[in-house]
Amino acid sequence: MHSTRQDLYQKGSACVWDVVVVGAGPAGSAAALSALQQCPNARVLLLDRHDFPRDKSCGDGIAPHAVDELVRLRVEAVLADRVPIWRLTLHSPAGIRVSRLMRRPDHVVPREVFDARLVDEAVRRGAVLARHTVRRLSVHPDHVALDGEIAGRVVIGADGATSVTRRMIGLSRQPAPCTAVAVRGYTAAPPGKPEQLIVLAGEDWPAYAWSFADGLGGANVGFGMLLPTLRAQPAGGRAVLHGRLAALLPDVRPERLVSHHLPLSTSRPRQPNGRVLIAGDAMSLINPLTGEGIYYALASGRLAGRAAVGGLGDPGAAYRTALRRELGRHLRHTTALARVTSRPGVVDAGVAAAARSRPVFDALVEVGLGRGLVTRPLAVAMVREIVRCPATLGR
């Protein structure tokens, strides 16, 4: 439950909060939880421009590494009533198929449910939640002021793909070539055992459709593609996205489709020194291969919250170092792989290799949904598939 506007003003004007978090999605809630985990007596203010529960357009997939983050934050109970989904099926642009059980399951939880549960946990641990839209930010030697009425020793911007916090500290906006656009809707799950299905499109590559069954009778379905490709289409964006989804998943009849932007990690900004930290989508932490962002949101929020209360004189530098140590090598590998897989034939080779080899399949899942690396066996297996079928090099 949100604090009243009057309570927010009185508390904000009476003292300086230890941590102010802008945005109460997974990154923001993780930041609040982490700060309170490190320092239970910290005064943590969690701001959002919406009331909870609220819908958020997303694929809703909670991958195994995201579950690890929930365990670190001691909030894994938010998944207690959800069904683990073990099977992942991939269709390559050329129609090559692989379907295997993953080593660890995913969960599919509507963001309306997942985000509200995380917020509730943060409030239960001691955070103060308030509805507030941030419009102004000014940095001072010993605090950061928001809108002239709220002050925090550290501010964490977790306010999403169009982050106001990011813009106000002078970080550039996400460039269009490194931004994807997707639509998402809900429908009845297809018959059979629940699975996560990804159909990689040959047309307008890179692009793909998905159907993620939740194990409870429903499914999250959608389609995404790069923003410049969408803008180049002669038809309107909505018609293109809806049409591609219908073409790739012809049996799907989703309810109202909602769009969202995905700022890909191939153009993430450098975290500056100082008292303002950026996490989650605001930091462009979206996997360029799969569009996965919840793991990154939880991990970066956890690290930002820890740095906010334990970063001594320079929380920004402490957070930047922690983020690089946790995700730096993985992000470099996903960036490199995104460049290589700009040719759909390389993706065909990867899916074919995963169909032949369980370890290759597992490695691809780790890179796309976790913090995995492009290992030598994975690279060798993909090259072998290309050599087997040289025509893939021409695609």
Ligand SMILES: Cc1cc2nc3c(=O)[nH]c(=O)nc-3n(C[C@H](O)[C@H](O)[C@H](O)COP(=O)(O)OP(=O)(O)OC[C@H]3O[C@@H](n4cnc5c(N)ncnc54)[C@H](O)[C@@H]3O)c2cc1C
The other form holds:
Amino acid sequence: MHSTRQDLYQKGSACVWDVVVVGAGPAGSAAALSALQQCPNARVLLLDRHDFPRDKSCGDGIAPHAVDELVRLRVEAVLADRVPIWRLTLHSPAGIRVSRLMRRPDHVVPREVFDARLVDEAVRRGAVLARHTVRRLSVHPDHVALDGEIAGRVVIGADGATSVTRRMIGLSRQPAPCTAVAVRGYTAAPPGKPEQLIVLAGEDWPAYAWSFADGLGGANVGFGMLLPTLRAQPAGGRAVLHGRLAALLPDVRPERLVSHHLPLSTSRPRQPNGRVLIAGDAMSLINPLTGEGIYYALASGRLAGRAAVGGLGDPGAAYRTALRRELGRHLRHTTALARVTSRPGVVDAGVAAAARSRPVFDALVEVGLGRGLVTRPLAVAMVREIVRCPATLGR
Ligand SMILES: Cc1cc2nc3c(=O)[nH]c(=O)nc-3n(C[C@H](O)[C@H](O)[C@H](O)COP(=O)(O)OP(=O)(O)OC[C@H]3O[C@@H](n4cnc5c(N)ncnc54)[C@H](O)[C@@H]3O)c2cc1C
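Got the form predicted on its own; could you also share the form predicted together with this ligand?
Shown next: the complete complex, the earlier chain at its head.
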């Protein structure tokens, strides 16, 4: 599947690629697919430091809006053999419970499978895949050079939470208060119908554990919390994450526990003008309420790929505008809601309101998993719960 190094550099020295994508996660594959959809003859190089299939620490939850993105890229077949999961159960920090069917299902696909399938599709449609770790980037008037060896008219940095491309174009590092850390493992699914279970922690909020059944007998389980809170614990990070997961989900014995950082969208850099576009986690596109980032990765990758070959003036400016149109309002709303829900009592009110009202539940799912807004009915329902039980605000 990969190009050989010799093949890559022969091509690299002979030509300037139309688009070089750094990182072949969901954002990178979406960028490559989208560039080729827009311009089937484009020369697209997809670089990753790993061979595929490769694992990525993740809850593996593919939200409905992510499925919409797969449809847009005409790769929805990557989910054809997976089981739709309709039920979402939430336990609030104070133990209030809501369990309902979602309007549209989630899918749970190990990233080892999901990412490799997307990469395969990108290659099938004409992208050249190569294993290469990008370390340096320099911008020139008519191209961008990577490590002095590979040149692209446009480079898309889709290299995840520790993005080198983001750093190389001078964008700020993700601040610790807007970074979460989560650990994930695999186990047998609990008995009963498959569901997505989220147990919001009462201690060191915001923090939560999850158990996402895949419908095929397995489950992805994990626990995440904010980085500064983790650092403030007397025990080491690993012991804390594993211990909290065991405390919140006492019946599971997960294997393959791996942790990773989540750069939350509450602090995201501004896409600059120019030939380097930043997408997915590299752009801090992770929902601060839920930790979901695959939908944003696919959407931002798609927009970056289109801007890279679109010929609409400056690619950076075109991508910035497209991203703002697609997600700008939603991201402002999730930032505001993350601020308000920094008090666990407000979250209790939200879960209680979702237990009472189906539309409130649906609205919360849209904000947490998709591109929903904090609508008036949602805000009113939460305020009503707080008025009903004012003690929640003190928490
Ligand atoms: C524990 C955990 C649970 C999560 N659960 C969910 C969930 O259930 N649902 C959800 O939607 N989101 C979830 N997320 C978030 C989701 O994993 C990310 O938002 C998503 O992976 C972002 O995709 P990406 O393509 O931007 O980055 P990545 O998936 O991280 O891909 C980046 C790629 O870049 C490559 N790369 C990095 N540096 C270089 C380099 N210098 N040169 C070449 N290649 C490089 C990497 O090898 C990698 O393949 C979770 C995150 C964590 C940590």
